[in-house]
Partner chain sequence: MLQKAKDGLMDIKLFRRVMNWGKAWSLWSVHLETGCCGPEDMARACARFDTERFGTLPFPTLRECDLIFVTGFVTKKMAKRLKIVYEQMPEPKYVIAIGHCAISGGLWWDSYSVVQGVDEIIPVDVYVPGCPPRPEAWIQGIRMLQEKIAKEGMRKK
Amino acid sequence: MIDKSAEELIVDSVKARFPEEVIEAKVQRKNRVSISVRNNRIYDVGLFLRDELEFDHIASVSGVDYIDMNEFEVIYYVWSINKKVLVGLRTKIPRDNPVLKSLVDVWEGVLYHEREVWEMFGIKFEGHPNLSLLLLPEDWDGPPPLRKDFVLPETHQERLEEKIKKLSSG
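Three-dimensional structure of the chain by itself (the form predicted in complex with the partner chain):
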């Protein structure tokens, strides 16, 4: 019998524990694992990763806008310091109603990352204690700027055109 690598063991245990919820789990390369789960159970999968598989360091949270499929994807990148494996925990949510349960109770480090995803994509994290603007200006009132259908405000466009006209004429 061939010994399995740490990455394959992680994939197997997640698949065995959540057979219904895991859409896809695979080893991308050495030290990299990708797990796609349904959005209703991401909290439990996170808890399982933290408590039983020693994934203790949240490295980043990012969002992807799949405008053609009418979906957002939220990716939690979690390190295991003991196993030296990075897991990309992915979940897709509908674009019309972007609400996801916050993982603050699982990893406290997502506080800032989820705030950033909230302000850039407009994805609402339920249970997050402080969803307020982090990087955008305090008086920002436009739509989330990293969505694919974001257009600059009209005043901004007009000012740009004025400036271009001024530069090209003189």
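Other form of same protein, the form predicted on its own, not the form predicted in complex with the partner chain:
Just the single chain follows, nothing else.
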């Protein structure tokens, strides 16, 4: 009998607990697992990873704009410090209604990460306590700048050019 790796045990556990919700779960390589789930169950899978599989640390949250498929992917990178495994917990949401339940109650550390994804992609995280600008200027009124259809508004382009002139002449 061959012993399974920690990564394989994680994949098997998530698939067994959420057979209908897991779209794909696989070992990417040593210490790396990718799990794609239906967006309406990402919160439950996050709780399972935290409570049952000891995934106790959020590393980051990122977004990907698949404009041709009219969807976004949100990826939560979570560590199990004890197992020394990183899971990319992934889900896709429609681009025309980008709403996802916040995981701030699961991992408090997603607070700023979800804010950044909201700000850069326009993905609303339901239940997030403070979706407000984090990196963009306080007076930003343009569209989310990491969307693939982003075009810098003229007013922002003019201000950017003014700042560049000041920096290069000073």
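We call the rigid core whatever largest set of C-alpha positions still superposes within 1.5 Å between the two forms. Numbering follows the first chain given and starts at 1. Just so you know, these numbers come straight off a predicted model, no measurement behind them.
Relative to the superposed rigid core, the position of the CA of residue 162 differs between these two forms by 2 Å or more.
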